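Shown here is one chain on its own, the form predicted on its own, set out as structure tokens.
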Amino acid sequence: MQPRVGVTEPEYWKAPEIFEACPLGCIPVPEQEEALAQAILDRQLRHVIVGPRPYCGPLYAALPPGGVIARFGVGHDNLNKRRATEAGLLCTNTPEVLNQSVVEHTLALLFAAARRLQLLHGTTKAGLWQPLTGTELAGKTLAIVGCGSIGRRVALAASRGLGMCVVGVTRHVSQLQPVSQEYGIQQLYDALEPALAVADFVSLHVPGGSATYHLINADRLRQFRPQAWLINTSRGSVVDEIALYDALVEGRLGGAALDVFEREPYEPSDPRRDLRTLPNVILTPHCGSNTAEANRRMAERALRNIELAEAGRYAEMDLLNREVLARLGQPGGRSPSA
């Protein structure tokens, strides 16, 4: 049968078999958009499935009114919406299915930050030994920055499994006050001065976009306590990752570990402060939810919104630009104006 979706090559060999067995017909595509846009129009495909690449441009204008760009994953700020809503694309993601990959990265990296490894590793396999003195996890405070279920999961493990006293950031304190306890969330604040104040390790687990654009900047930063480690397997613009550098060189923070950076593959804002220098930081190349488990579920819900959209089931899709429905005449849609 004629493939009706193309799906970027990583996220095609993450889950080869779910892709395969596809009624609709899947393809292997380019990731670049240029040559993403050209293999669509070539291969006349309807839908594609992306991952986080940024796409500005060519991608908009291949695909037809009504075709999905499913995003394999949770963060869409790779996405140009109004431009999708405009062409009469529907954006979708694949929320929740990643959780448990990205909880466990992130508390992955905690103990890592705790008991130093990255350096443990390094000097045993150079053939020194040198066991150096890690930290308990159990007593100390632990700030969850953004309290998403991602963020609650992460708390739930740390105080339960852990013992770790745990603050929770959120703008919806209200909301969340009455289930905190549940998560083991010992307090909640709706600004982030308060926890960076008394945290151990602070982790972030907030959206990409402009309103967390460098959130974790160079005045947030002066108010982390000395020893305290950052850990991000959110986005990589929520930190300025230029004034971290200055912070870990200048001794205000004890370290810092990323799963997630400003430029992908990583390279450094400024080359003279390069974080893959430094002995106090732990870089993995945005795994958090790279598991076996993980991808065949973002394949399944990907495609589901897909199917989904073919059948003109559009309330039950994880939809990203509502406001394409009214552009599409369909029922459900803010129309573009409102």
The other form holds:
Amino acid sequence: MQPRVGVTEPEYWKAPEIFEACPLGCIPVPEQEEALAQAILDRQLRHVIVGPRPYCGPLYAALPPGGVIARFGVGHDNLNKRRATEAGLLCTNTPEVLNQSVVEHTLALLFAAARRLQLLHGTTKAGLWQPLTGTELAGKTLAIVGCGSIGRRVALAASRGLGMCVVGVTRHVSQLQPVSQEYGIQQLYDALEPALAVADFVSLHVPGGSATYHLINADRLRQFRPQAWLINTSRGSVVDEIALYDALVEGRLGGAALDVFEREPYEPSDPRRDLRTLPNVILTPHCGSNTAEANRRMAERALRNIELAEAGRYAEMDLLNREVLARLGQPGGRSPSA
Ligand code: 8YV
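To test you: the structure above is the form predicted on its own. What is the structure of the form predicted in complex with 2-keto-D-gluconic acid (8YV)?
Shown next: the complete complex, the earlier chain at its head.
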């Protein structure tokens, strides 16, 4: 059978058994945009499942109208929804199914930061015996920046599970106020400053994109408490890495635990300010959602979105550019029973 779905290679190999079993026919395709577009044209693919790398050019001309660009993941700042709509392409993501994994990775970074795991591991492996003193998390203040479903679950685990004092930063204080206690969030702020003033740990859970670009910049880093740690499992674009490097070197904060970077795979924005050279950083290669369980769920959800599009059941999709339906002559989409 002629395969209809291309899956970028890193994503394909995260859940090959799911993709192999799909009746639509899935094949691994390159993730680099020009090569991806060429593979779509060569194999006459109708849909594509992609990872987090930016797509801004030939991809949108390569797929036929009605095709799906399905994100294997929740963040979609890497897709140009306007271009997709103009080309009659449906963009989707996989909300919620990776939350547990990202929450667990955030907690792993939090624990590692508190006990200086990166130093203990390095020195012990090097044959040294240097039992550095850490800090307990109970009683410390964690600021959650972005109180969506992932941020709220980190808050719940940290407050109820670890006895941390949790404060939240959100643009939606009045909507969140009634439920904040359920998640153990003691105080909500609509600005970063008051949260940074009290936080021992600051964990970012905002989406990428222009509204959050360099939210953590030199000015904000000056407002961190000197021992505070920054944890980022959201998007690299949220943190100005040059300003972060300078702040870490000058001791303006305790450290940074980062899973996401301005450029991925990580490359320093300024070669003289390479975060990898610093002792007070913990770095992981964008793997917050990368567990066997979440990978299977993301693969299934991405394929489900494509199957729904093939069946014309647009209303049930995790559609990110609903305005494309009008362009496809499907205002609002057909109902499932139609
Ligand atoms: C990646 C993510 O999509 O969901 C997101 O927004 O950043 C990640 O989960 C995933 O790792 C791609 O394979």
